[in-house]
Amino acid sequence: MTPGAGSELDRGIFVSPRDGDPSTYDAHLDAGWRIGSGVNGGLLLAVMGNALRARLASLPGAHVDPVTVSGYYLSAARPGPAAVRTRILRSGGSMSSAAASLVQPGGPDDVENERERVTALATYADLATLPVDVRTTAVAPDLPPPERCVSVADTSPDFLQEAALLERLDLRLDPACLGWMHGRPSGRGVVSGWLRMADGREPDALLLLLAVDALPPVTFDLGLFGWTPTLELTVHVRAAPAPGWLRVRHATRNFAGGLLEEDAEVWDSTGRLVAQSRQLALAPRE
C-alpha cells in the first residue's frame, strides 16, 4: 500500500485547513495513538509535519519534506480536537523554515483557553533534489530476520493496553534487547527492531518522525519502567526511505539527575541511514 488517505498512519496526522485562516490547520487526535494517557510525541511530531507540508507546498520551492524538526513538549497532550498554528520564517530557495504550535483546548472546566502542547521549529526542503552522497561511520544494527524477532503483539496484554500505538505497527524486536521483559533488563540503554505500519502503509518522511519514537523507552533495558515523558525530541531526515521494513535503533548513554537522552538510528531496506534523532526525556521514578 503507498502512502495515501486509506492507511492509520494518514488518517492519525490528517490536517485541514481552518476557513479564513490558511495559517491555522485542524486535526483530531486519535486515542488509538496513545502510550499511557498522553499522544505518542512522534505522532504529534508528524502531524505537525503534515501541517506545515501543507502549508509550504504551495509556496515558491514546494518544499514538502522535513529535513529538521525540533519540538519542544510542554504539556501532555491528548486524545480529541486540536488545531496546529504555522508561521513562515522563510521560503524558497533550495530550504524553506517554518515554525508550528500544536494546541488543544482547555479542560471542561477551561474550554474558551488553550493549552499549547509541542512548539516546534522545522526545514523542509525537497528530498528528491537533494545530493545522493552518502558518507557515514555509522552502522545499521545487526539484527534476526523479522521472522525470528519478537513481535509487539505477542506481548503482554497489560503493556498492549497501556500502549495503544503498537496495535498499529508491526514491531519485531531483537530478543537480544528484550531481558527486561523476562525480569533480567541488560543495564546496556539498548532496544532495537523491525518495523512497519500493520497495514502495509510503505514509509515516507512523515512516517520517520514517529519511527525514531516508536519503540520502547530505553529505561525499560536499564530496568526502569513507566512513563518517560520527552521535553524536547530532535529529529533529522536523511533521506526519503524506500518501501519496506525499517531497522530502528534506539539507545542512552547518560542518566543523570532523573534525565537521560535517547538516540535513535533508522535504516531504510536497502541499508541506507534514512533518520536519526535525539531526545531529552525524564526518567521514571525508581
The other form holds:
2 protein chains.
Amino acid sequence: MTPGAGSELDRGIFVSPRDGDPSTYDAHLDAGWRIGSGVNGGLLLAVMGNALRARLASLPGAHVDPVTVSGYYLSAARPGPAAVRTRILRSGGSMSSAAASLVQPGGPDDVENERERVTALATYADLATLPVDVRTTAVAPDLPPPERCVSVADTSPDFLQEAALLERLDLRLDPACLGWMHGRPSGRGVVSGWLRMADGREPDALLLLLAVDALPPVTFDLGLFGWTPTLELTVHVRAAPAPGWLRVRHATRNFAGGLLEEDAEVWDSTGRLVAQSRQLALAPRE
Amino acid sequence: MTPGAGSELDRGIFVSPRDGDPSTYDAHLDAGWRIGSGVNGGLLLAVMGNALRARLASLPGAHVDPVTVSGYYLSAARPGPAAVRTRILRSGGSMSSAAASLVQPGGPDDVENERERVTALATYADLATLPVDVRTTAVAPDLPPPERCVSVADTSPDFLQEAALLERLDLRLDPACLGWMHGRPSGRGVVSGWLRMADGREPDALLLLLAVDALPPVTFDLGLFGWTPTLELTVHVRAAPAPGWLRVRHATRNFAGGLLEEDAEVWDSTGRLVAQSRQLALAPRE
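Form predicted alone done; form predicted in complex with another copy of the chain now:
Now the complete complex, all chains and molecules, led by this one.
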C-alpha cells in the first residue's frame, strides 16, 4: 500500500523501509491523531507495530501479527516526521521477538539530535496458525445497542477539540459511564462502548493496538478531568478480530500514589475476547 | 552487600558491576531458583531489577525502585553465570527509564556466543516520594489465616522436586484453590495464598518482582498440568510493601488459542495493593 491509499488508519500507520537501512522505517505522524498536544499512544504503537510487521514478514516464520507489545513512553510525540528503528531479538519457530524505537528529529534549533518517543518490545506470530481452543471465562461488557449509546461526537465540543483522533472513530459510549458529562461521575472508574473506524475500515490486529487506548480516560468516571499520560502500555492480541463493531471496556481498580492502571478489553462482533491491555498512567493533577 | 551475605533472595539477585564496563553487571543464577529445568522468570526479573537499581541509583534522581518492568522471555535461563547489560533511556525528573538484557554464555561447544535469555524495559522512581493518596477499589483476596492454609511443602513431592524455588518460600495456599491436589480442580482458574520468604527476609520492591511469578500455575486449577512458559511479564510496583505476610492472587480469564494471560495481585500486611502484574504464557500441552 502506498501513502494516501487505503483508509485513514492505513495512511496513519504507513511506514516505508529506508534506503540503505532496511531495519529503519520512515513514518509521518498526522495531526489528526492528536490527543491534547501529543499524538495518541495507541496510534504510535500501531505505527511501530506496522514497522515490525514489515520487518518480520520477510523473516522465517512470516510472523505478521503482534501477540504481545509493550510500549514505554519516553517523551510526547508531535505531528510530523518520525522513524521506527527495529531490531530482531529472536526469529523463526512459532513466534519471533523484536525491539522497536520510535524517534523524531529534535526541535528547530536541534534537528540533528533525535528524540526517542516510545521504545517497545514485541512478540509476533501468525494468529491464523494458533490452536482453535477457546475457554474464555471473562464476560463481554453488557452494552445497550450502538444506536442507544452516545456518539462521542455528541459529548463535548471542548473535549473533541482536544482529541482530534476521535473524529476518525465511530465511538458509541455506554450512557452508564457518562455521568461525568452531567457532573455526576459514577465513581466506578469504568468507560465502555462500541468502536469502529468512521471510514468503515474493518478491524485487524494493528487496529487493536489503537483500540485499547482510544476511549476517554477512565478517570473521567472518577470525576477527575485532564489527561492521563501513559508511562507503559502492554497489549496482548489474542485473536484476529472479525469484521464489524468492537466492544471496548476500560477500567481502573488501583488509583493510588499519583498513578493508575487502566485495563482494556476488546471483544469482536462474534463475542470473542480479542485483545487485553493494561497501562500504567500518571493520574491527572486536581 | 557482598555475595554470601544477607538473605537467600539477596544472594540470589546479587550483581556486581563489571570492571571497565559499568553498564554491565555480573550475576550467578543458583540452581535453588529452578522451576522445571529453567530458572524462575520472576527471579530473573528481580536479578535484572537489581542491576537496574544499581545503575539508576547513581544517576540524577536516584530512582531506586521499579515502578513498571516488562520482561520478554527469549530462551530458558539455566543455573550458572549470567550478565545483565543495562542501557539508560531517560533519566532525571520524577522517573527514569532503562533497558536491560540478561545473557548467558552459550553451551560447552559454543561458550563464545552469548545467549539472550530475557530482555526488559523498565521505569524507575523513588516510591517513598510518590503522593500518598490511595483510592483503590480492588478488594484483597479473602483467605483463611495462614495456619489454616496449605503449606506448599505439603502439596506434592513430585511438584516440589520440579520447583526448587518453593523451598525458599513460605507459601500457604488457599485450600479452595487446591482441588487439583485431589483430582477436583475448581475450573475457576485461580490460585491464591500467603507468601513470605522462608528465611524471614522482609518484602521490598524487588521481592515483588519474584512474588508475582512464584505460585503454582493457575492452569492447575483448570485441571491442566505441566508448565506454562512465560512469553511476557509486566509488573507494576505500586508501593513499597510493609513488613510481614503478602497476600497473592493469580487468575486467568482468557485461556484460548494455546495461550493464557495470568494476572497477579500482591497485597501487603497493611491491606495495600502493592503490585499488579499480567503475563502471557504458553498453555500446557494436554
